[in-house]
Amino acid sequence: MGGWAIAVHGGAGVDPNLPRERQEEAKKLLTRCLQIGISALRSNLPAIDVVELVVRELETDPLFNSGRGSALTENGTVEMEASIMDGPKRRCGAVSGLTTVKNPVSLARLVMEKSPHSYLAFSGAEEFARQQGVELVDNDYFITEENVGMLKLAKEANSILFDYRIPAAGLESCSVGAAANSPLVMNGLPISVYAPETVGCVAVDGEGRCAAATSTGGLMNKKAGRIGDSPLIGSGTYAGDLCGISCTGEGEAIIRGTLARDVAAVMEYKGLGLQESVDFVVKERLDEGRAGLIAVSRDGEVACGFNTNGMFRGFATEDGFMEVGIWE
């Protein structure tokens, strides 16, 4: 075993010409988190404690796709959906449709550990939430007034792509007709605005144990109900002996190509290492989709991938290695 090692993400598809001081915001937060993990694991935390505690930090900041902060549905609402999964005996938890629990990644640990089951959704994850007494807040708590721009312009215009919400003061002079010039399409069909800013992290601790979680609002103007890559395990989610993974991008592509779970069969059963099947399935598994995943190998390795214009990520392990970065 080659020590701890600890990854996070704030989303792949990047605007290039975000603005610098977004950009900035994104790395502090990127590497407060890292710090937070950076800290558990020197104090010999397991891996899946890590992993649920930096999740929690990403969706208790408003700045990307989760928790606080996460994208609208049409009604102008917010589901959210998260999933964690613990390497060593593959045990996972799975939420969806939640839109009153305080910190999605927490009550898909408790699925995991205190239900018979492992995904639970809408209003069932809901009442479990309330048996299982976690934070609860109103709706409202998770809408902000960014987003609620983001909507309008969703719904003014049939296409917009959006690689990372803009700042609210530059939503009055975004062109919406150049938008609709170049609509998005997934599943063959045009979606109107693409938040891809899931949020995840995967850590293996001191002895070897991988974990990983990932937590998400979805896409922005998503149809209430959908269901994207983020609490499926082995899609948007997975840890086992060898590695583990959290991807973000886009979720159909993702689901497609079970592209968590792909890293690590590539290492299983090709006998590749932990980049070389990162790099093998973003380049052969994403069909025409956009997306990327970060990686830690058992040996205490780090590593990302992904075929957008930029990612929002951070790694650190135990030999002193540390990097935050957003492009390639």
The other form holds:
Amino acid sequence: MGGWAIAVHGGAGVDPNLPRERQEEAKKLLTRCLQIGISALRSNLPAIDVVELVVRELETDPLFNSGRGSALTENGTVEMEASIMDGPKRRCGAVSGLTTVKNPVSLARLVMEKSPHSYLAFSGAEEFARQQGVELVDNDYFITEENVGMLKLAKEANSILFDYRIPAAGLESCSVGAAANSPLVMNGLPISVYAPETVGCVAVDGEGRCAAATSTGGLMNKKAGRIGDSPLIGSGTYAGDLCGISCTGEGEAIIRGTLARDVAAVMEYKGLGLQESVDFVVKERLDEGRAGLIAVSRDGEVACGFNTNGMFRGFATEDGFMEVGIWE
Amino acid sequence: MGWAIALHGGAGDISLSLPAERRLPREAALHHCLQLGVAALKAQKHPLDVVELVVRELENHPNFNAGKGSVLTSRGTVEMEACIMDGNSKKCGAVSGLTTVVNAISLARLVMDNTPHIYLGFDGAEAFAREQGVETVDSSHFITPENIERLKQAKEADRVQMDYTQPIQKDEKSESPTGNGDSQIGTVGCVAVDKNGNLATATSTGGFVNKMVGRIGDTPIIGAGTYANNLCAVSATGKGETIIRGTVARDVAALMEYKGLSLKEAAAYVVECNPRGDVGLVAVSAKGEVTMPFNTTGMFRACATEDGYSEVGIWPSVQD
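Previous: the form predicted on its own; requested now: the form predicted together with its partner chain:
What follows is the entire complex, opening with the chain shown before.
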């Protein structure tokens, strides 16, 4: 038994030209979230409470793509989704299509605790939020000026991009603004427009209980009604007796690869260690997709893997190890 | 090696004394859908087309809980969901919260084929259906008198349960004409493999009676109710929340892939590991094997393989 451990992420796939101030801001936020998680773990909060607490903080801060600061749909609105899972009994809750709930991860937690279901979506989820009395805000609260600009760029790029996997070359020949000149493309959009910055947290507490939570605004310029990997148990989020996992990146590749469950399945059925399992899954299960993930094991290990250009991430363990990083 | 197909019309607490007038039409439908799938496989149709075809037929059958015949939400409305997946490419499509689409499974196929996404839900999925020009009808098309009665009973049961001064009249409930679970938990699904080892799976459902509006079950979730890769194809049915946390469909495939179990071993292990009364599944392997385990009282099911084996059943076979 190795004591508690925690990992957080703010998405995989980072624009190499991301301004230094923004990199610093991101690191500061990740550090602050780690500190919140560490002190919660030190006060013996169960892992499930810790991941909810940390993801709430990430949702509330406008920097990453979840809660306030979420990416916008093609209609310019915000539709958020989140899920949470508790390892010991594999209890889970998920929500999609939220438009007024300030902290989606907490509503996911309430679906798990207070409803007979595992997953509620759209108007039914909003209605449940009102029943439960969680904090509601106007949809405008979630919309940042920066994201309004990004949606505009995404729409301009889309006007020449019918197939989402048309290579970036097609984009570079068109003047769709500075942000579109990045050579890196995810889901067919220049990476800085695509805004992959989903957030997540995994933790194991001193008693070896694992938990995971993931929250996102989804894809910039997504179709209204699009559901990604974040709320899907086994894809974006999974926790069991052995480990807890939160994924981020190209949602469709993560779903096809049932990425989060596969890390746990490789440990469980193939007997690999945590980091080995993460590496195996990133290498073997993503096909041509781009994604990253963080994981903790019940033995207090942390692990991370990504095949994207960078991933916003931070880790800490009980023995004093702490790291916050963006690049390889 | 050879083709194989299996389909289900839901697993659950199917009363052993299910009256003939309710058993026979379902058995007939299972036979009919099986024949349809077998003929399509013999005509060398791709398994993806075969499972879509068979599930459309099951959706159109009012005795199963999908498409017409879907059970009702707490508000008396229908919210259907479906999912389809191709084994080799692992391409997949899913839909939830449909209220007017005649064949949810075909919309899931269109999400897979015609969008960059995998999963569309609710208004966005309905809007996509209209964009694609699939057949839509007024929501009332899906609502059968039997399901209105079923919702009424479910609601009454809820009310009684909240009033602790009166014990639930269990006997009365089981004597009622429709309240005995014969299709309340029904979901439909089909898995198929052709002689070249191409695999596909499809699942479709109306959810369960008196569900909250907006509830999503295991059916549309890749890895939970539906999964296929290059080793096997799986469609699960039963208690959605159990299947989600157990990632049931993916686990059958994962046990084959990571632990080297056979299809039958993997499927039996997964069903055994989940709470009794909660899970059933049908699965085929790339080698043309088929298995249909369940830990519920029964599962409406049928299968056939190229070597001439065929089975249609509801309860455990006698020799088990």
